[in-house]
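Single chain ahead, written as structure tokens, the form predicted alone.
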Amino acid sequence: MNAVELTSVTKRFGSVVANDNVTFAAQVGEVHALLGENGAGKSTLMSVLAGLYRPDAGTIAVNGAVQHFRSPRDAIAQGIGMVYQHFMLVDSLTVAENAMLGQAGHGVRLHTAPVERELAELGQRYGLAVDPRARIWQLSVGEQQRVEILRLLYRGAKVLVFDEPTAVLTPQEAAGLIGTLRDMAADGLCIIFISHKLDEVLAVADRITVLRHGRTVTTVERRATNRHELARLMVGRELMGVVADQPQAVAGDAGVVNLEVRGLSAEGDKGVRALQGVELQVRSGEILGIAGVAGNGQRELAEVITGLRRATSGEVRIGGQDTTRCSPREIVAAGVAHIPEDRNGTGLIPSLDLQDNLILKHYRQQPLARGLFLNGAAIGNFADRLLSKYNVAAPSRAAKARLLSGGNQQKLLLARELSGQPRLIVAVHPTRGVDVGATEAIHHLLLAQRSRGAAVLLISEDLDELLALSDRIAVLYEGKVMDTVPARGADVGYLGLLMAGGAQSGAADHGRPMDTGGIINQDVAH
């Protein structure tokens, strides 16, 4: 029997149809993945199920009975809860107090001890251990997600919807969550997993429903499909792959040194040394990949190069010019493009419209400016040209950036940063949180910049991405470059060992296969 069933559901926002006659059913004891590109209607459909939105047409049935949800409270009363990407927790309250929020019957004084005991038992049962007395602000992001799950379980949820749950997690935390979801399904819960990440879906799901442009494409059994077929169903066409016969540069073949880092050290946000004597070079026509587990100095390296963080010692040279103490504006003028890891917090201004975001680097220059005034006609033409060239799907250039899907926001950011033909591109997790179609487009944009002669510093936690795009890969561990190896033919086991801090430079003859003793495998390296 289906735990939940949505039949012919339609949801509109003005003239935009987010869900168009969608039918979806998930069963007790399964993990059912809802897969689709950014903007395909996945989150909207599940927000209808969770009572956040009311459908314009169609029905919702829970255990065979039709329901009419007016709020999330109605949905949770029927055993349906949703864990959103952005957690709905009160930072100043404890874990137990957050679990009790919104519940009637607690009286004037809260008695948290029984709730704390129940949360501890649930945490032990499902491998979601967290201190019930801890305040939310004291917890890591992964622990806060556990609180969201425990809160729903405490309230009796039998159907749990996870909206892109791994987007905020480290690879290790993501792997742990996938195991937890499988255990919860085996215990008789119904798990709905919203994602655009094919590998995660294939790792966790029993069945997979694909949405495209707000409509149901198909539902398939996991064992009856594969990554290639799911990608085709998502985007409605065959994908070319990450790189199709793209020649990689070999040492000595690339051009002049566009970026040189010498003995670079810098502190992190907490005053602890994050970079220690980093040495690297990136030449014209070359992609240098930076690999490493999150938190080993990658963000600080990008910020020092782009002028957002001060170096404590060492030197950064761009195009032969010492830019170590230059401002971000001066570094932009030196021909540097920056694709930061946080596209909304650092890269874009979500409340501004698309054209205003697109001119942020160029608004002082002609023809966009006439003296002290902006040239509206030139700005409009400039924005329209970039939106078309980079295939940014948007109603108009006057739309707010926050209304775009994640993939289109990233393409908007790339359109601005690449528009001036930069000599150096610092790309930090450029495909994080975007779907397979947008990932393909971004990969080809970076390869086109390399072919044009730009130097690309590519920082990513996706080892497959680095191996496919890079000419060389440098591994950062605790702020140090452990080794730099050619990407072609690089041994994944050796790279994983470097990422774990378990090898020194030259230990495997720069990337040739080595015996790792079975302790490192590709999953760990990822």
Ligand SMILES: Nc1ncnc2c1ncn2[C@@H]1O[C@H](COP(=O)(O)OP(=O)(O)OP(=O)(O)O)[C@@H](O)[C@H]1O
The other form holds:
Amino acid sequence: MNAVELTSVTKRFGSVVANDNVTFAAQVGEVHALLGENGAGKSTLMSVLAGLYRPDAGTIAVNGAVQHFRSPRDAIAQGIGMVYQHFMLVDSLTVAENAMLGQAGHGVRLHTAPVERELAELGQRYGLAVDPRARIWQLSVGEQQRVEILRLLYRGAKVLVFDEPTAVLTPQEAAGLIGTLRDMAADGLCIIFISHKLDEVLAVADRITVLRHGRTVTTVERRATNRHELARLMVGRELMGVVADQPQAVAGDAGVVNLEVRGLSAEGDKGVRALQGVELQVRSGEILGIAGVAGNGQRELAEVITGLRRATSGEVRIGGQDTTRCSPREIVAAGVAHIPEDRNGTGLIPSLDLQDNLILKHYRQQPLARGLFLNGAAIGNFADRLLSKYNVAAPSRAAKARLLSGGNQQKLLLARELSGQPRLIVAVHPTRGVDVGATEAIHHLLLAQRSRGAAVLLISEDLDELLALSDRIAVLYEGKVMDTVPARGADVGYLGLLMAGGAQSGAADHGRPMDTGGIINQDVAH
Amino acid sequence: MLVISVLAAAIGAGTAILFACLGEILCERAGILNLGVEGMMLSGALAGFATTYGTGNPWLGALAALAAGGLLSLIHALLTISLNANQVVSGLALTLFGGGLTAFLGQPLVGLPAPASFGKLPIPGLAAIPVLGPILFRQDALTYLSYALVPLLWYWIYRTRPGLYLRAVGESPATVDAMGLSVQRLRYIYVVLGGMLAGLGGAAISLASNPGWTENMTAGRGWIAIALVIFATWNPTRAAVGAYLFGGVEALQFRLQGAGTSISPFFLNMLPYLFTIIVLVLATRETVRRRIAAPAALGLPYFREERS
Ligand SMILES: Nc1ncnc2c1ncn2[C@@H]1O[C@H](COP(=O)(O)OP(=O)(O)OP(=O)(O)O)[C@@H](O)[C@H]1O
Ligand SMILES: [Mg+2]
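Please give the other form, namely the form predicted in complex with the named molecule, since only the form predicted alone has been shown so far.
Next comes the full complex, this chain leading.
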């Protein structure tokens, strides 16, 4: 039986038709994947189901009965809950308080203790551990995602929509979540799983509905399809495939050291040590990958290097110059490009148009600036050139950045950051939440920068990405570099072990990794 | 003795500011900035005095003040919550409107004696406590009401379920909406409640601390209340501390003028405002250091399908 059924749903935003006559049905007890590229209209369709958006046309039926949702309240009452792509959490409140929002409760008094207990239990049961008393702003993005999922479980929704939930998880965590989702479906829940990752969809779904340009392409049984067919259905053309194993910079020692980090320690937002004596070197023409589970100091490392966070001790040298106490502007001037984790908050200004976002780092320079004034014509040219060079799909350079899809926002950010021929690129999760096509483009851009002679510090939770792009991979665990290994021929099992802190005593205390069959330990300096 | 009487006067003078500040805290906690406090206080002051003048009952006056402030803030709610008007502009318009309207309507009442007011009402027993008694417990009924309101609001904001919703809606209306609560309803409620308290603050002047009506009799206390919200870090208890500090400066200034010091009265009149600036500078530094920020969505309109 169909748990939910959307019939002929159309949803417009101004002139954009996000959903065009879409029909979709998911059954009780199945994991139903909604597959589509960035901007295909997946989130919009499910926001209609969750009562957040009102459709311009079409109907929603729950368990066979037509419903008219006027707000998420009505959808929640029908047992429909959604883990949104952009977190719906109140930063200043605790995890438990977030879970209690809008929940019909008894009495006026706030009783957090029972909720905290229940959340802790749920977290344990589903492997989604997070401190129910922590405030949201203290949590990493991955942990915040867990809160979203926990809240849904806590509310006991019957139809659970997950909007790209694995985008913020490590491969291991993602695998764990997929198991959880399967269990939940087996328990008789209806799970709707939005994604643009083919492998993941094939791993989790019973049936798959493909959306393209706001229209339903088809619904297929997982057993009756394959990766190749899905890719063709989703993109509408044949796909080139993941970046092939690139020639790794052979003589890593040859390039000049563009980034040197020595004994670096820093505090996180909670005031606890986030980085402890980190030692790193990245040479010109080299990509150093940083692997690790979310919340082990990656964000802090990027922030300290780019001047957004104070180091408590240690030293950062960029191109030989000590930049430990420099302002972000001085660090930009030293030739550092930063692709931050939070692309909408730290990377772009969503409410400004594309050209303004593009000149943020260059507006003081000739010919964009003429004395105190901006040179409109030059800026227009500059923006148009970058937009076409970096293939940003946008109506015009005067469009607001927030209206772009995630993949195009990321390309916009890369266009700005890479245009100044940086000597060091700090890229944090550059392809998170970005579809296959754009991921491919971003990978090529980073590799081109390496060939040009830039040093790249690539922070990612996607081990495949790190292995494909990096020359060397360092693993960060609880703010310490556990080990650094050459990417070529690296043992994924060993990396996973380091990411879990498993080989800590071996690597950190004796400067030697566990015997993992042929891994050479390069940086035994510490 | 002098110290005690100045402190007692400080509390009396601080009551009006305290009501207004508590009201603005509720409003800003919900994410709406209302710069119309001065206008709402004035209309409360006038409505309170006029009603008392007509009926002889200050309690009816207080009710009228609540209604007048609430009505004016309802305009603000309508403009900013439903019609997407700019909150700063709407608030300023409210202050100008309230000032002009009360000056016009209140003309016949200027200088008339108050037939009744909230007089000092020593609480038996408590008033006899040395030092504290005369300071705290020889006040008027409205001041006692404000004593009760401070812990009540604190409890409401931090310890109740509706208070949780209030804190959430000012931080992330999108979350509140997605969780099935009505952002608009919450915001209407607290904007109007805030306006009612500002109106009552006006009545605390025209019916208690300076019974009577004169044009623009709030003399900037509405603005001081708005500034105090920041000093209070959106917390009712700290608002009380701030309000009495200001009441103290005001009381001191009157004493000094009364004692005939050689300091220019213009300078003395300026003191509360000067003090406001100093307190704001210090408070802002403190909030930055302790990471207590304004409600994240303060001043931002919320429409569900608008991308932020
Ligand atoms: N609130 C909005 N206002 C204006 N346009 C919107 C809004 N939400 C979505 N759109 C537009 O509608 C289209 C579909 O967007 P949607 O977010 O549903 O895509 P998606 O499939 O979820 O993509 P992604 O994989 O990037 O999350 C896009 O062109 C997007 O720019
Ligand atoms: Mg989406």
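Bear in mind the structure is a predicted one, so any value in this text is a computation, not a measurement. Numbering follows the first chain given and starts at 1. Rigid core: the largest C-alpha set superposing within 1.5 Å between the two forms.
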query: Per-residue C-alpha change between these two forms, Ser43, threshold 2 Å, rigid core fit; finding: yes
query: CA of Ser284, rigid core aligned, shift of 2 Å or more between these two forms; finding: no
query: Core fit, then Val293 C-alpha moves 2 Å or more between these two forms; finding: no
query: Rigid core fit between these two forms: Cα deviation of Leu139 in angstrom; finding: 10.0
query: Rigid-core-fitted C-alpha displacement of Thr219 between these two forms (angstrom); finding: 3.8
